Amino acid sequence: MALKVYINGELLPEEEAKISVFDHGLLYGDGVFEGIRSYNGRVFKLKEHIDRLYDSAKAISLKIPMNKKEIHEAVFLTLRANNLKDSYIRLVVTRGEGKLGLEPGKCKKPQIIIITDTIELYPPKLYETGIDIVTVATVRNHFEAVNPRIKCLNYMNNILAKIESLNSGATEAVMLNIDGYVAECTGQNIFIVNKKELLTPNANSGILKGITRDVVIELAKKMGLVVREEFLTRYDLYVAEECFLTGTAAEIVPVVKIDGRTVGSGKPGPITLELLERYRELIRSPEATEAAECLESGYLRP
């Protein structure tokens, strides 16, 4: 069955889902987006994702022509149309169709697009064995250039880093900020474990403040771990006992090698594995309503 795609209030078969070649999202990467997950008929952290979408839009002076409740309902409408139990949701708002040239005011109607599909960022085996990551030369965007807190459509900075990691034979890239501190990976936040403390770059390191990142921090605190958000260097990564990445699509993926250096025993560490287990329990727990936004009857057809 062909997927249905939501565009400006209309559900269209995927082969008919089109936007103008003059859309500034296509021409200039002018727009914002969110990647969201649904599990077992529930959408995980939908409120937080929608709040961040509006924050990103406000930061680039893009007025979304729907309120948050309407966006919420549109997400469920699209999920219901595709009848997907576990899915990846891509919620996109572009500046809309306009004239050639950068002036945003020439775009009169922003476009709202919702795609629901399945996703597999890494093969399942890598969650058991771990991945290798490498520091790349591409520096994370400076916060006074394109602030990484804005989840915008222009991902060239991340793409260039991803190309570097793939060319080096690594699974993922670590990006540093302009001052040489660890920022994040191409689409994931990074954590390390050392001396029973969980460490992650702080919000001023040049990171997207991830929804999954926040969930993991809360889970870690419930486990009794000391969690610190601070400036980290590559040295901190090299001496870490454990390392893992977090993201909506990636969830929690263990890291076993950094720049050719083995992390810990070379296998996913015990704290990483416990966090992964607790995270998987949380996202699939019907009782975890504080962690999952859902309609009273769910969105799946009876």
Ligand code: PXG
Contents of the next structure:
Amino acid sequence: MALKVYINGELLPEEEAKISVFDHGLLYGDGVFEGIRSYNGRVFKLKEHIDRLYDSAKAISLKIPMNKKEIHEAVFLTLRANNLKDSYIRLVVTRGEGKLGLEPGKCKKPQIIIITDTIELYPPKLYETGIDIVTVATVRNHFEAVNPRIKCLNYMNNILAKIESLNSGATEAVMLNIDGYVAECTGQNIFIVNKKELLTPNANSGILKGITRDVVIELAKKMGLVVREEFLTRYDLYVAEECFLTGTAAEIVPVVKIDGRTVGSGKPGPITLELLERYRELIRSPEATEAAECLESGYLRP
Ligand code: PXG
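Coords for the form predicted in complex with the ligand, given the form predicted alone:
First the chain shown before, then all remaining chains and molecules of the complex.
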């Protein structure tokens, strides 16, 4: 069955779901987005994702022509139309169609697009073996250029880093900021464990403040770990006992090699595995507020 895609209030079969070549989202990467997941009919952290979407839009002076509740309902409408329980939800707001030229004022109507599809996870084996990552020469965007806190439609900075890591035979890239501090990977935040402490780059190190990152910080605190958000260097990565990446798509992926140095024992560490287990429990937990919102809106109608 063809997927249905939400565009500005309409649900269209995927082959008819098209937007203008004059959309500034395409012409200039002018727009914002979110990547969200649902597990067993429950949308994980939907409120947090919608809040971040509005913050990203505010930062680029884009007024979303719907309120948060309407967006929330539109997400569930799209999920129901596609009858998907485990899905990847791509919520996109572009500046809209306009004449050529950078001025956002040329675009009168932002486009709201919701795609719900299935998502290809990393092979389960990678979660057992861990991945290898490398630091790359491409520097993460400076916060006064395009602040990485804005989840905008221009991912060229990250794509260049991804190409570099793949060219060097690694699975993922670690990007540093202009001052040389560790920022993040191309679509994941990075964590290390050292001496029973969990460390992750400070929110102003040049990162997207990941929602999975926030969840993991909370889980770690519940486990009694000290969590510190700091400015980290490559040295900190090299001497770490454990390392892992977090993101909506990747969830929690163990890292076992960084720039050719083996992390800890060379196998995913015990704290990483414990966090992964707790994360997997949480995303399916009916007690989570997201689940209640979901049920109220009728996504899991009998
Ligand atoms: N950093 C960057 C640059 C990201 O794009 C994260 C960190 C992790 O954030 P969350 O909130 O997901 O924990 C992201 C998220 C995709 C895709 O389609 C990308 C992300 C999330 C979901 C899907 O490639 N990036």
